[in-house]
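Next up: a single chain in structure tokens, the form predicted alone.
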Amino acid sequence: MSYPTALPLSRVRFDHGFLADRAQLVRATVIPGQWEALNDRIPGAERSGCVHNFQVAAGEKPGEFHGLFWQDSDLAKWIEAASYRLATHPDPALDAELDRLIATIAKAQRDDGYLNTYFQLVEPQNRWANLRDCHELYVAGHFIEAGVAHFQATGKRPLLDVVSRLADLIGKTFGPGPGQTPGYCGHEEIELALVKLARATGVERYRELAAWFIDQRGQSPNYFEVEARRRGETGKLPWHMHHDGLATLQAAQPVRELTEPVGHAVRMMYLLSAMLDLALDRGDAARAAHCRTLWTAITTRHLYVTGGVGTEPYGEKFCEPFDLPPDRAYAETCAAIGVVMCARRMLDLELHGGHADVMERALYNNVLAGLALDGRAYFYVNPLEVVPPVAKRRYECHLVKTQRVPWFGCACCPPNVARLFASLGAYAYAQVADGLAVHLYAGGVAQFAAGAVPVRLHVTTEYPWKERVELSIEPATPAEFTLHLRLPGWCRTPHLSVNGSPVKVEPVHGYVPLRRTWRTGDKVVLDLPMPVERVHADVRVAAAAGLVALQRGPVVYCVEEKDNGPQLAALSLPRESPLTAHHVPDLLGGCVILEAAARRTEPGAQLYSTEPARQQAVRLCAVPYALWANRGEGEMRVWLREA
């Protein structure tokens, strides 16, 4: 069986509109920028210690080991950033940097593989004894995928050679033979990285390490609690899996035993990614079923309006189905990021518009939330609603933020950010047996092969803020294929024309096929209507009972007390006021916003009253939630009373 692929990033260009604009501010600002703070240059910002780990660790300085066990892995997300960015704007300082880099953590590798400067510097003695909580798996993945990424980009084998190393060590240390540990990670990673690994070296032993560690996960006896005896502990858990034990790291049964998402809801898109790539690598039918039946799940009873997961700030996790309370929405970046991977992979393991409507509502919302507009600063965690001096006190955990920092101490999610846009290419477009299908609507080219004939597409749009999506084709010579171009769930009335001829919408799965033999100046448009539409939860989404979101096409919107005054939650938005959109370029670098007629009730003379509450007429204004917190600090709320 054929499976959708993703192009390669070297032939895939953004060259105009707003993806186009993200993906510069992080080739142009946000990686430089985290390098800077890898580097410890950035004033105010918590340190990192990041490369003076390593430097450390190689013998190149004297110091001793700074931050987290897992900080090796914020390192390893940004070489893999600066590859993609390598692989589609090459520059020979980012180049010659990431060289010197890479020394440094050839260095820093152990003669028998092994890399972890935490474990090297501070516990030695401790290597591989607390899989549970330590990580280490976890940051060897992410340097595999570093070491993948960069070898991708620029056919340099040094990286991937040091990763290769600690690959072949983690498979001997690990399995169920004679002498090994029947062990894996508390951080789910290692898993997808190595079937990354074994794509870009041909070695399947990596491949089937990676399905032992999924399928080893959660079986009796359960390792975790035999690590935990070993290292003398009983019945202590950390803080953060008091509630749900083991299955906050999807360790409390066997996996394929899981029919709902469970515990930290990174690791559970982690894993439900690596289980997509085996399912599609090996042809299995049984693993893409259970794909299936949990990514259902996750996305019919566990997505926010915004695409993010994860409700519960302690322990970062999934709780149960449509508990999605918007004051309490952890919804870390990261996760979401974890839906934009998943998404992708439904995607190749089969051709619906419906997969490619959650990654688009996580990229354009939850995703891009996380990001400053001057690409500076981060949020970690995402609410669906702020009031400020509650939300600072709520919750004694110091990446509840409600303004954007520069740097987090545990800053998983920066580059996180940085590595997805910088590859945002190969979530756009895939090869398809017939063809080429189109994912995402953003403007630039793509380059393909239609049989052996190569094929430019020139796509033009503001999407999106404009409706229309203009494609052109330029084959080499002549040549008969399928554009599959995606029709998103939003969009009621879509209209197609092909050379100016009207062309009837008979989607596939959310999909248009446009079978014919093309020829180089063949157009193609696309009309996406974009009405503002009120958006209703199911009514077992308690928290959002009686309450109306607001968006327009992909984009979500909210009220920020900068447009709106203070006391968000005296706005209500009658039934029947009409919802206008305009753009405005000078707003938030350039943005479509909502304004209707609305009421805002006014604070009463005593707590409690017998008498209605009086009400005046206000104007409401509401931004895209993606750009929200970019005018300082101040409520802002998602889900909106409906009077």
The other form holds:
There are 2 protein chains.
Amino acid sequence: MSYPTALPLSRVRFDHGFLADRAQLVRATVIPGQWEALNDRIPGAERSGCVHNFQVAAGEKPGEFHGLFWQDSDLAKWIEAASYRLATHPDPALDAELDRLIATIAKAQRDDGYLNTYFQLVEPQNRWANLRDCHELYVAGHFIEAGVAHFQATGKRPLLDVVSRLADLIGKTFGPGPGQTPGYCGHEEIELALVKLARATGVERYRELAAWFIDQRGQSPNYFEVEARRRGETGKLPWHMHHDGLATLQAAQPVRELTEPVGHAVRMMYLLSAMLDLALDRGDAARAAHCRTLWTAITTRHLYVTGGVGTEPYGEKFCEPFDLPPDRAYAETCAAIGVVMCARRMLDLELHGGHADVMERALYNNVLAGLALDGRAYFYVNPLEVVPPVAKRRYECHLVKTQRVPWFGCACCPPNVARLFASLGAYAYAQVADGLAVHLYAGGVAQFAAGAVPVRLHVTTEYPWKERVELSIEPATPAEFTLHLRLPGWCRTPHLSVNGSPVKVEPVHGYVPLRRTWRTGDKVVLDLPMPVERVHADVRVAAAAGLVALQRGPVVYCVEEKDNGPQLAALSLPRESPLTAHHVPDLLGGCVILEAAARRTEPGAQLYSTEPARQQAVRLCAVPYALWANRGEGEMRVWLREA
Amino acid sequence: MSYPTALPLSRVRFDHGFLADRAQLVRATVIPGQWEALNDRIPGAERSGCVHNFQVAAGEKPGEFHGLFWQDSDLAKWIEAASYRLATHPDPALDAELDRLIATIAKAQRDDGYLNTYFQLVEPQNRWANLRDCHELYVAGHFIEAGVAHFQATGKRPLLDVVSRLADLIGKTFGPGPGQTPGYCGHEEIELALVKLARATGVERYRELAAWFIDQRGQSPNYFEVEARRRGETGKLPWHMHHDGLATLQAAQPVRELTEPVGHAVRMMYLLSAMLDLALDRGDAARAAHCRTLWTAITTRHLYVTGGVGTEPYGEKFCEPFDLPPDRAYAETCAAIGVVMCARRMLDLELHGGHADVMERALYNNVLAGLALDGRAYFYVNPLEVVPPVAKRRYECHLVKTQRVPWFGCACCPPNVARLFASLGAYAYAQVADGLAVHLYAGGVAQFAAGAVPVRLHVTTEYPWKERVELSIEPATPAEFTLHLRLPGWCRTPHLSVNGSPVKVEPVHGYVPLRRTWRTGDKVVLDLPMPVERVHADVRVAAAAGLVALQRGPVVYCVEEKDNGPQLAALSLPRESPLTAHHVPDLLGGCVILEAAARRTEPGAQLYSTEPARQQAVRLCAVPYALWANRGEGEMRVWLREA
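Mind giving me the form predicted in complex with another copy of the chain, seeing as the form predicted alone was just shown?
And the full complex, kicking off with our chain again.
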């Protein structure tokens, strides 16, 4: 084992508090509910067709393929999520359901290892013919992730064997050798999946193929141009490639030449994830430096305050640096999950609190907004400002939903949320050479090893609503190791004590390394004061100039029409107005809300006037952004006028 | 003659000052330059094909049609502009050129009166088959306007005869009678043109047809649906009908039921113009009331501070009330011309300064922005905020040009600017029953009649840069009449004197009625103090909440990168900072600029920070919005942060 590395999922259990509640919701409601959706059993939801497609491809029933090229990937991500659930919470019924599903998938797989129900059922003659648009390798990547997850959770090999055969076929088909196709997928995913497969199986050639896919990308002659000519394509590029052309797919130039994120946001984040995996596995300093360049560009010039990325709806893409309009934020749930994935890998590359801050920002805000409080509906697009009649009316907002929906025709986001929350343990802790790093604070138990000594770490906290985190350390025998405790970047005055004695806080890159010989009964108390902060964007974010966002701890707030009436743009928050935080147990599942004396500008008698408008004093109430739109349709806004 | 009515163009001459300079530019450069464009003789400009198409249709040369369905209308609008030019400034060479062109057009006309080179050359079998999309009656309307203008300017009948035959064909083809088609045009224009033709020829049935077109519009069964079924159309509506469907064409319901503007902005304004014409000609109080309802809705809920309308690029449409985002303003030059057209008609309906204020706002700002200072390039879309890399990047801004261009593939705006400025006299004055109303102040001479007495009115002014307007009245013999002098709504403290004696300003609906027996040598001096005003939008305009626009007299200002550096969003104007105005003779053709002490927020070290950003003191310089982008490419912004 090389360090750092995530703890195995079975070694982490969240049992109380906010993230634990969300993880429990995912286990109890989201994963079963998505199984219903994938089986087309949710009345009123858009049809999935996923299970149906596999049953048809396996010859288990007659019928026709339903959905998009990449429909299979929704099922793959769900299998991955369900496997993670089995890893942490064994469940014979789910286990058996998965075995049956995997048997169907194995039956659907072609003898040569090919697996993709769209191409098997609809266009068998066009296998691998349009890598640019058709997501075949992307779908394969998600199955590979599912196969690895199922094997690691259950120890069972059937799905791992299926995806290994698929990966072997891909390895035979693609590459630089004679008779091989020098192509790669229009939507990155296969690369990070192959690294996972290499890690799980020890087969190095999967990792080599991942590296080749990345390094071949954008080389000249451009494979997508060669392929398009081969297809006889003469028309325009697809609509989503507007303006950026092949850069939409990160394929306009060799990947190593990129210094700013480009194109489709999810693809960019998945590509960067794979690059980070390779940098980590191979100790490749040049690739690590390149990853750092891109990560810095993304997090300092392209990140919404909610942790989202992707500011152009038309093509779901990155735009110009600092162009972060709130109403037209695409900020796809999947892209924010990509931010979390990259942040976690950056933390393995270098233990630096800044990366954890970004991970936490994305997780607690953009990602969580993707899931309804009841676990039964989802957002795909996550704008920072919504005026429902305008969002429904303007073309550039036509992908915005003003209410979460039970499923999507293109349903990438829901199972992505599920697999992230079912594997949260891998994001919270890292086993490092000298002990354990704690990246996220959530109530529960983690088991790790300090040398040869097994250690249990109990975390008791109501984070992010309350400021105290208590950690009890229980080594099987007294053991010397280091607990690297993250000090969130938003916290100015952390307090730390060990067994009741204050300890001077001396962080290294945002982590306090507490080294000592730990004994059962040792207790660390970390207090992370959470005053309400007014956050300003760099003024180059023109859309937020003169505006302020409210944040407490990692949680970014918004105002909703429900609490503040319509025309939220009429609200302004005086600079000197104190903000108070209250925990409200029966609101939105229990959360901290913010209140302040504010002003509301009254509508005028004229559209344009030289007279200052009248204002009235009002009480402003802000709720966590992640929880918006759980009380009916209405306006919402993150950035507030400061006056 | 019924009152009020515009003065004939030959009776108004502008000879000095800002509007006169623009009108002179239109005569000397724009109209000749457009003739070159219409003949495809401007290197690098998008091809027009207009003259070519008529030569081909007339059998004068071989070739194929070039352009869009409505290509002919560009030529028609140019003929109208050139005719107005002949009316005010006779020019034998232009006169002869027009005669030759009109001869070609007459040759191109089919024996039955039909005239449309697209349908004659490309789809003769589909004449009148797709009124929804193909603009045939729209094109006819522009030819009718051209024919009337040419006849009124020159007294020559050939083009009037051509368009009368065309109108007669239309009258035979369309209507409620047996064998007639109960249809109307997808793009309104024919309606106002038919009223003009009725006025010019005295033929009432043209006016009746205009009224029928309007009142038939949107009735059930919906003609566009009937027609689409007849064409066997089964697919989706055209892209520009996104969201609004037939309301894009003001055809989803009977026109009389409209209470808010809907759909394509230019169509809406042309429709309203025709409705006003009918209300005026027929003394139709119910229609007048309906026009007032729509005009009020447009000007109090849908008007940009620059006088533009149409806030959605996707379909060039009206959106929700108060949804007026500056960066995505469509504010098409033609639509602002439509505002001017409607305002002028509203003034004939009721002499009310509010209508003149809107006319002036649109004319001095949005309309004039459409034309480059050198008269050789044009804007079609007129946003109130441009950051060039962002405007070029974002899909919803893809119709925005960051620099004026010499011509457009769809070139409706350039000849529309030309015809408006060539006929400016009709907008400046109205002959009313008891004298003359002065709507716009511009240096020159107007001739009108006070009863039987001819009167010359000399106006001496450097408006809108200077505050003084001097009017010398020269009746042929002393005559009692009323001069209705407009007091602009932006002016709080007007001063008025007659022959050196102060007169108490007692306006009636924004016009001072000066009644007396006027004698040659009488002099009226009107001083209209023009302090720099800070204009605030109604807070329901969310995009302008907390922001301020600068205005002096009728001129709305903007800041440009050229004067203020990039990142204009970083500028803020303290509430207490005095604004000074200076006339700069050698800047942008001579104009008044504004200056103020302001602040510039410096870029931060972090994308998001709880620390207030540093600010530096800067000198803000604002230039007239209409003159932006005449000094190279750069950022521009109308709405400024107030701090």
